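A lone chain, given as structure tokens: the form predicted on its own.
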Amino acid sequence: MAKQKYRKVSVLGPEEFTGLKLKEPVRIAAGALGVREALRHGFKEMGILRSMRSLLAMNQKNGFDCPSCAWPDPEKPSRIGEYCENGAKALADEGTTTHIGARFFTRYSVESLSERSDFELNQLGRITEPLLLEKGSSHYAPITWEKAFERIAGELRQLDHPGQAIFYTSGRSSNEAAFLYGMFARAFGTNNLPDCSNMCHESSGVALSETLGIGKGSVTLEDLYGAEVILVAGQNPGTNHPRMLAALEQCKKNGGRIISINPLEETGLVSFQNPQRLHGWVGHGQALADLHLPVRINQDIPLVKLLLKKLLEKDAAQGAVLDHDFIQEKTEGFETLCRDLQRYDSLDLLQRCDVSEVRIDQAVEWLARSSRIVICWAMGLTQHKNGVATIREYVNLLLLKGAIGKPHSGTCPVRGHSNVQGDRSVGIMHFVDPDLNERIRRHLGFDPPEEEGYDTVRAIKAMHEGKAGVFMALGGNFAMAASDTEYTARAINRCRLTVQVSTKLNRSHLITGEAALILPTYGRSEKDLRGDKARYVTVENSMGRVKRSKGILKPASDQLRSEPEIIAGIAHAYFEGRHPVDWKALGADYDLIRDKIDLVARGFEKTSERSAGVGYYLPNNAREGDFSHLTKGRAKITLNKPPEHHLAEGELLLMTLRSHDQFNTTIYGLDDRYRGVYNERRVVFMNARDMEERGLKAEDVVHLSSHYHQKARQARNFKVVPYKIPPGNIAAYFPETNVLVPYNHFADRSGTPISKSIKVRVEKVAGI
């Protein structure tokens, strides 16, 4: 591919401070303050009536699915409002009445827009018409839909081979859109289908597939209610999945215990006021975590090994601690694990995880007495080089306790974006599934490619090496979500054409190929009309239930098109109507898409009929305790080595995280009240001892740098915030610190970037 002359675009945006104010962290999650903040955002962006009408329809049986996280809806959603603060912010962000179109882009060049922060870009509003940034131009200009489709089709035809096209998917798209997208990529001839799962829960999918035979969690929402012990590991539900707190509250009400395992003690697990209940508006809230284990970053494997050793010792001494019947009938590898655990010194494991043995013994006591155990986790486990091994070690704990395949027990990877799991279920995957390919041949009438495609990491490398000419993104903010920001930007720049199917402006619209298209689409909350008929789409939540989503708001513009229509339009233009699949018909009638999904995707059946109301669960062998299709028909107990980071003198281990005012790369505001940070994002949380060793005090300005394979990367201008975090560990927000994550360091077997364990140095800025 030809190398373009780069536009003078700011890849990282401004590095100036916005006015840090530090206060005591708010120690109660949700409650009246959360409601106030939710309504404030909604009223500001949408107005009172529009905001309230949409909030009351979100996550209801005949309404639309929240555009934020994938947490499941209860069987009987609250009529008061089945949403959280972050969901309300996502809705306000999507439903804003502030709009931008061709006139705006005539006034502002991509270079000038790139000087704004990600927060400022997001505040500009909804994009209302299709736009083209032509080669050599610095301004987007309007383009008709038909010409946009022809431009994409023409660029695809000019490629030397299908492997030079990359089709990325975010987790916001519907099942219908994702299915069409994945099938078009395969009909075009490539499995280059990287998606946001590659950057978040791919480690979960690999680990669970290897051990339990399915790359999804095994529990339902109701299982959490009756659990005796829930481990919440590497997860901050108070900010990232706030509705989960209500499920934990119900578990506590039923006598269950919550154990938090995380380097940071997060407010959501300290105390929770449920605004759906009267007591949630007064008092000090419900304490959720009965025990917090402040494990060092990425030292979960030593911690779990210590738990397992102590449980084995207790079982040998008193019996009835492990479920030996389950182990004998349903698993393989138990004796090997027992021998392997004897190799590890308990004191060494204790020192590695740096958790009080008193706390660990308390956790062991509760686990020993319990058989109904759920383990929940998120990015704190997955985004490490040993992410797959870490999750497998937690699965070992469940298998030894027989806590898989029975009520109120099992695995619970808590997915991020609202339909990221559904995307995978309907065929968004870069690897080859022979059974899926056979169903494609039988029911869609074409031969799909047999070569594995690029995941996210390999897609970036291919673009950087000039091996890709067209990059298309179905939603998301790829440039900011991916690791190694500057490397990724240069990779994208080398494409001939980049295409973004989007609702709002983000930095990925400014970091482009030689030419770029923005194709504006409906938000989840907006009406999708075909003539006078309102159409609906389907999504899959974090626990495998498929249900309908039907928007209610007037769209931001009459020039928007739905994602299925956009994909069908591109496919029809490319194939010129000469293909076994009638793409145009599918883009018009979503029932036809669902009929094809039922035939091609595993587990879907009568989706147009069964997705009504609360929807239906896809099959899940682990939930049923059925491991018959695994080797020897048994779940796998595995051996997993502790991580070795080998920090050099002066190095610290950095974990990236979200503020309370963001969802993924979308920045709603500049406050993080649960951590006491206001009006600033360029902060680094540090242990007081590490600060003292480096001669730092609160609000000193520092640069962060990482060094891998003689390559230095730097994130400039961060203010130090003293925080309760294990010594040797620091934390800072993404995407600002994604620039420090090397593109070529990622989890074994899953390819997930190491965003939660980056070796860095902290350098004080002289004279500031």
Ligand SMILES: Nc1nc2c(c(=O)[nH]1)N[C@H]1C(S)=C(S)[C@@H](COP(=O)(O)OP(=O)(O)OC[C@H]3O[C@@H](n4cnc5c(=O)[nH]c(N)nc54)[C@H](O)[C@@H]3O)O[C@H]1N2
The other form holds:
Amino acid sequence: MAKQKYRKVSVLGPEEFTGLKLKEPVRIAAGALGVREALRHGFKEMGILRSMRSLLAMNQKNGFDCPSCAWPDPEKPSRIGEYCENGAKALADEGTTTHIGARFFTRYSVESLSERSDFELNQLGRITEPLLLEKGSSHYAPITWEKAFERIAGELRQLDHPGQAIFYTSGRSSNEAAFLYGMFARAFGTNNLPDCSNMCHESSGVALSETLGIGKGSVTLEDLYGAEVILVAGQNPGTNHPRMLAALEQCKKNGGRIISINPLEETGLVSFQNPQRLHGWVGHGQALADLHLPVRINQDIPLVKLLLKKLLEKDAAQGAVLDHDFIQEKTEGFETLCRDLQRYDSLDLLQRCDVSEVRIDQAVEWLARSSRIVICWAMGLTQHKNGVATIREYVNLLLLKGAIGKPHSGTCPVRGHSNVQGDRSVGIMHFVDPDLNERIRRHLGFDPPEEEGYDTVRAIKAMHEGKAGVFMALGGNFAMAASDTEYTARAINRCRLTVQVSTKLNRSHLITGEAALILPTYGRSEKDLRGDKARYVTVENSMGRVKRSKGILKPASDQLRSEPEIIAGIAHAYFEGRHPVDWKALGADYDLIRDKIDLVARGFEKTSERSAGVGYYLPNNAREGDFSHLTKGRAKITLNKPPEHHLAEGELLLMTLRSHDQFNTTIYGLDDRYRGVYNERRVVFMNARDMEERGLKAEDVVHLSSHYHQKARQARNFKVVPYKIPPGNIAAYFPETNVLVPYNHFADRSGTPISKSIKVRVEKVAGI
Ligand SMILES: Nc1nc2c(c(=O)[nH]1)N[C@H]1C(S)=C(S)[C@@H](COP(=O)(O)OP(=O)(O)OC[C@H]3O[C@@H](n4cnc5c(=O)[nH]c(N)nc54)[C@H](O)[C@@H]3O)O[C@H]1N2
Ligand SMILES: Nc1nc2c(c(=O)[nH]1)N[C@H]1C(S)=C(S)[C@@H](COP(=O)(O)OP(=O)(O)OC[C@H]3O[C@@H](n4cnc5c(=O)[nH]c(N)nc54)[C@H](O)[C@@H]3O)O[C@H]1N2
Ligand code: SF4
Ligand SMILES: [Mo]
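Now the other one: the form predicted in complex with the named molecule, given that the block above is the form predicted on its own.
After this comes the whole thing, all chains and molecules, with the earlier chain placed first.
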């Protein structure tokens, strides 16, 4: 087991099995079972009263935003509850009445805690007071807030230059907290603002900015209801965005068709019952996807090319398939694309994506007849070497159909963390935005740095090379979420100080720099009181609507501080009150932060006022069909090459996925009922043919290994689960398999690690 240098910390945690049970996958998503599961979690963690009260306030007008995914709320939320099973699980996980404070940490050393699994660490509950792991010490000990702020300020002052500090953000922070954090990093002097979106939708941001002039999706929730065709590509909404199923159901009721493009037949797209409607409690639910295209991993470009070729042919034969007026008026690159498509042989494209032609022709038929088309996607498209190109290819399809900038059509990159989009909108980015810098100068009165900072991958490399002294994280679990776990752990170890602003214990509190701080904060559901006044924050959902979120639960401890207070505390200690920004005042009064956001961040205006009720949409040029600020004033049709993986003999392509019982690195439970897996996470899903070729049977034990540039990496002990997955492709859960993802392999131009297409070998463990 890998150990880190300073303390003998187990980087990967236990690699033993927990007792796999295989059953038939549950094929109906949500419905009665979903509700029962949700309540079971809530009652167990929080008690009946606390869980009922909070569930009824979640995603409601005067309540708080679900802390789980970024799916939007309808304008009129259901009064009997506007949440899903996984939102309820996230809430129970955050609102748990199990707590750990200094006494616990006196008993258990960091080393001993590291022998527990991520699942067990999370079960320990909420952290209730600030803690310091001193250099050379084996245990965390309590520290006062003021001393913690002084310590951080002192370490920051000791750096040779500001570029030696790194400020990571996970997407759960509010706009207010993220704004203060981003501005503090710049005031300190660095753009080293890596963000969870670097590992997530960065490829979408890059592809959409370039083609459509905005790095966000263009649709609203209502757009989905009236679409004629919705493509759901590389996304598993039944688990990761469950309320999206209700929107897909609405689309179908209005006569729309759903096409799923995914190597797996994910539950939810196959069959769904809406728990918010009574008829959903009985019966068998309806098949949501009208058509499933089981594309091989990372072969979306050949698949879309084939769709495009067939649409062009149909257009030539019968006309009225493509929107030529739109193409002429609003786009550039159409002729070049047509010429380029001729170079590709249809049979070759068909073989690459490995989808039956009958199904492809059905998709072409529906696409040809429709003009209102929405494409939804998530990590299945972004986390590949060619993530940006893949998304650009899907955008081509929309542009050829004129399905952008008009109702019920457009792009829908479905965001992960509940406020990851808002964080970017208010200034969490490692690159330089000259307009933003100009507004900072004008309205905040200081000069922000003009040099690009580190994204996630570059931050890890810099730490590994000893170029960073302080690593701070506003939420998240960097050590486990990032690729190449052992390399990343060694990188973090080289820092002098690591700081985690967190709600619950995770491995990033154990894999640390020489010294480490844990600064415990409120969860979204908790009351943020200033005197006797409850404060609210704002968040932006996946579709660009900004609204308020106000917690209602009694906080886990009276020693917690809000994220804005913590950042303001650090900034105040660092600048000792000598800075044009009055950090302390901002940390106390969020209206003042919002006034600054209005002035500094693009598209925000009167946020305090307009975020009330259903909130307001930020400006979105793609939604308006306005491409005037792009070069040539037009949307870009692009050329994108199919990928070449050059698999060696015996190699397979691995995609790393979420189970139904986790939120990223937070493990709620060990089941994945939609895939028929119970009480085990160390599993690898394999096609029967690949199993046979390797002489493997169900539940055989294997090790997985990857080799990139002569470097071998291994993930040990996985049980084989026979599964309907394309031959040559396998799947396993993250974060257990992150150890296989090479830190230096990431998407071109977006830097997103290749978590969905890793070349691996499967080796049977002899004698088991
Ligand atoms: N309950 C729960 N909700 C969550 C999260 C969670 O962990 N738990 N995480 C949140 C976050 S941060 C995010 S980013 C989202 C993630 O949401 P998803 O992207 O849905 O999550 P993944 O489990 O990574 O699933 C990726 C899907 O893409 C498919 N896929 C993989 N490779 C390819 C490919 O090459 N082509 C195509 N067409 N499909 C492919 C996989 O089979 C799988 O269905 O969910 C958010 N919501
Ligand atoms: N192999 C592989 N790796 C991946 C992915 C993959 O699909 N495959 N997905 C990637 C993606 S899409 C993402 S977004 C990243 C996720 O990366 P992160 O965002 O870094 O990880 P999370 O697991 O979401 O972070 C969970 C921790 O956040 C803290 N937390 C929870 N709520 C709050 C809060 O309200 N405030 C604060 N301050 N802290 C809080 C808790 O301590 C909890 O343990 O992982 C990426 N890594
Ligand atoms: S769909 Fe996402 S935001 Fe909505 S309740 Fe479920 S987890 Fe929360
Ligand atoms: Mo994500």
